[in-house]
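Presented as structure tokens, the chain that follows is alone, the form predicted on its own.
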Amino acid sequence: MSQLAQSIFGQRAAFYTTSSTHTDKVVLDRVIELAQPQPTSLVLDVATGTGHTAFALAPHVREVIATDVTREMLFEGGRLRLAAHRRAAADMGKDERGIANVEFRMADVHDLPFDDAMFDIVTCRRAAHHFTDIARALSEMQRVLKPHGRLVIDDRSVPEDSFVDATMNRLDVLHDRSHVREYRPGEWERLLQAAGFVVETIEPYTRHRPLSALTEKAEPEDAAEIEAMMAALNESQRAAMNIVDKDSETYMNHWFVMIAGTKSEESHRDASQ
């Protein structure tokens, strides 16, 4: 990821600790379900942020290594782990597994510092749209997975609609200048297959969110452009974005996608030769 992303997420790290989007239990539960964790599983959580996905998986597996390029994010994750440990210590009957078995490390998804075929599961949540080289990132995630190991990705997305695609990607650049691209479900399928994965599940879903979710942390000039873009939309464009004015605020669709796949045996053999 870029230095710009490190700078932006370093400034916003504390926000991600309590972000309702990143702590969404329904989504986290689905990640766990698709990951199919086992008590013996070794998991890599890529671009972990403050560790929400890692903490959700940890009670179900042997160990989670949670990586990120942003030191401040990892610090927040460590702080959450310490707070959970203290709560568990105060409750002698509570199982502490899922607290002690998360390890935070600095690492870039484009150059993961792990051996080939090391992990049973790799997860990546709400981060891939920031990766500067998505093909290389997927190749690295594939490389560190064991044969038939499982990959689960949850990320911002766009539908198979050129207007919505262009509009949402522009809005998210204005919201966060480290944004690279939100991919369509069809793009994800092609990218994963090219990286040596067998795609099992692609599940698009939406959340209806206020416009302030985009403008709140944007620079003033970028927030003004976001609002100007919304004001300039015609009726059919507003319908495509599912824009609704309610409670004195504008709401619109945000698109996401949940993906699960496995590392193909063929790709593992090719890498070994």
Given for the second form:
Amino acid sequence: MSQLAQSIFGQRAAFYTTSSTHTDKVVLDRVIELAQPQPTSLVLDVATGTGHTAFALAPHVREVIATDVTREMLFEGGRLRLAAHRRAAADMGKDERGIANVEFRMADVHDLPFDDAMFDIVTCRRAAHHFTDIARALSEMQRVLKPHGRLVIDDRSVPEDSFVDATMNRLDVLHDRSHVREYRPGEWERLLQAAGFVVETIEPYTRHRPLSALTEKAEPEDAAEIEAMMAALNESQRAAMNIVDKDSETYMNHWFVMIAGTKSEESHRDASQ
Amino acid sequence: MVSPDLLEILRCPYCVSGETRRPGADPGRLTLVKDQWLVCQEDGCNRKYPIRDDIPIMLIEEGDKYRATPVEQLS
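Return the form predicted together with its partner chain of this protein as a structure block, the form predicted on its own having already been given.
First the chain shown before, then all remaining chains and molecules of the complex.
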């Protein structure tokens, strides 16, 4: 991940622990369901941020290793873990297992510091659109997975519509300059197959979000460009983005995709040759 | 304290990934030094990764910083 991403996430670490889009329970539950966790599973959660996904998976598995490239994000995660430890102790051990078995490593998804074929499950939530080389990142996730190991990715996405694709990607770069690209579901399918995965599930979904979600944390000149882009949209473009004015706020679609796959047998044979 | 079996699966990211991957079945093995450092065992790599507040810092640019530092001078 770029230095830009490191600096932006460093500033935003405290915000992310309370951000509703990053703690969406329905989405987390689906990640867990698709991951098919077992009590014996060793899980890698890449670009964990402050560890929402890692903590959610932890009660279901043996161990979660959570990585992030940004020190501030991991230390915020560590702070949450400590606070949870204390609560658990006060609560006579309740939920303790779900926290004690998460460990953090500072690592870059493009160069994962793990031996091959170590993990039963790799998860990656709301981060892949920041990766500077998505093919390499997927290839690394594939490398560290055991044969038939499961990959679950949840990420921002765009529909198979060139106008919405270009507009949404531009809006999100303005919202956060470390965004690289939000991929279409079809792109995800091709990327995963090329990286040696058997694709099981590609589930696009949307959330209707206020425009302030994009402008709030943006630089002032970027926020101004977002407002200008929105103002210039015609009726059919507004319909394509599902833009609705309500309660003195403008709402629009944000597109997401939930993906599950397994490391293909073929790629395992290739690796062992 | 980082658990020993989870340290065992860590490798030097430079020597295990991408085009810089070293040959062999298990490249980039690390040795724990002074309970605080993970030192790459590949010939000529010399990258050393610090463990801070129980978090191993496994970034290549971090390992690069200590390439010229002899193991005995790590603190």
